[in-house]
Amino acid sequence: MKIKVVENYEEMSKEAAKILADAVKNAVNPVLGLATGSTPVGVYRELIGMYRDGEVSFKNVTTANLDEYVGLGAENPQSYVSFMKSNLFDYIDIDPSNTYIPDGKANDVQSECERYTKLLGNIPRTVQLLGLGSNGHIGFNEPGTPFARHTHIAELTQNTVSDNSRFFGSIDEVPRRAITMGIADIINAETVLLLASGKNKARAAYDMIKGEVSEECPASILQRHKNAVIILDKEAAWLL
């Protein structure tokens, strides 16, 4: 693990955006694994700025997102398709046909999981961007998820539902299931870039970096990755 502690969220976002932009500029066929939630918003804002300044182009980039809520279609403002459009895709020159997100409204969600696993095998990611759940989850791989699991339906814990309720009108509106890239898919990326900000992530960050490698802290698997880059702000790193 390469661990970098920075002053705040803004500095974390800038550092991460530079890593992603360098991957886009230097890889022959760059594939970015992308994340949603509050953590990567600053990163996407930085990337949009780089694009507008002519520093980077996304014309030849392919993206694959970590997850999508079961039951939410692309037209739903709370879907991750909507999130990616409003926070990144609508403001850069990426080809929409090269952006992949699980279909939360698929008639057969199990078949959708199998399709997505196969897709990920065909587009190996140059960099996989991750946030860190307060319970140590990555993607929607909750504590207890087998490390060997591929794309699957995750039953969200009450902790995760509560954390995500800030994006919805009420906690009752938060979906309880999601299609998520599995841990086996996540660690298949050439580089894994994990970001954590805020004191509420400090315990999970400590367990990820200094705890035993255990399925009870899914992020701890990154201790075994050949190129895991962890960027924490001071608040998230205060227990280290």
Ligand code: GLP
Contents of the next structure:
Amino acid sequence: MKIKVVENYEEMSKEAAKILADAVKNAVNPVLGLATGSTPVGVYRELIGMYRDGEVSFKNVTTANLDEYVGLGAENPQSYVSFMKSNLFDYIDIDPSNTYIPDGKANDVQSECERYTKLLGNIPRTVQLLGLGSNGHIGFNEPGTPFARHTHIAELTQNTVSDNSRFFGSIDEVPRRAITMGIADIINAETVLLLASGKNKARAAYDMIKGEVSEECPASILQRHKNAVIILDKEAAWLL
Ligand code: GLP
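Rather than the form predicted alone that you just supplied, could I have the structure of the form predicted together with the ligand?
In what comes next, the whole complex appears, and the chain from above leads the way.
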């Protein structure tokens, strides 16, 4: 793993945006695996700025998001499909038909998982962007999830429901299930770029980097990836 510790959230966002923009410029068919949550918001802001300055175009870019809450669709502002539109897609020149997110409102969520797994097999990601759950999760792969799993339905832990409740009116509104890329899908990317910012990520960052590779800390799998880049701000790195 390449580990870089930077001063703060802004620097982390700038460094990560540069890696993604370079991938877009250099790959023949760039495919970006994208993430949601507070962590990548600054990266998306930087990418929008680069697009507006004419430094990068997303015209030939394909994206595949990590996850979506079961039961939430485009009409719900808390869905990840809404998040991606309002934080990135609506402000760049990407073709919406090249942006993929699991369908949280599919009638048959199990078939949706199988469809998404197949889709990911057809669009190998150039770079997969990841945040880090405070319990070490990546996507919605909670501790204990087998590394070999592909896209599946995840039952969210109480810890994750509580972490994510800040985006909802109340904790009762947080969906308890999500469709998530599995670890087997995530590590198929050529480069995996994980970002973590803030003290509440410090324990998970420590376990990911210094702990043993274990399904109890899903992010620890990145120790085995041939091209994993971890960017931490000082607060997230303070236990290292
Ligand atoms: C969520 C998402 C993850 C994200 C993580 C951290 O549950 N499913 O993809 O990386 O939590 O979120 P945040 O960046 O808001 O701290």
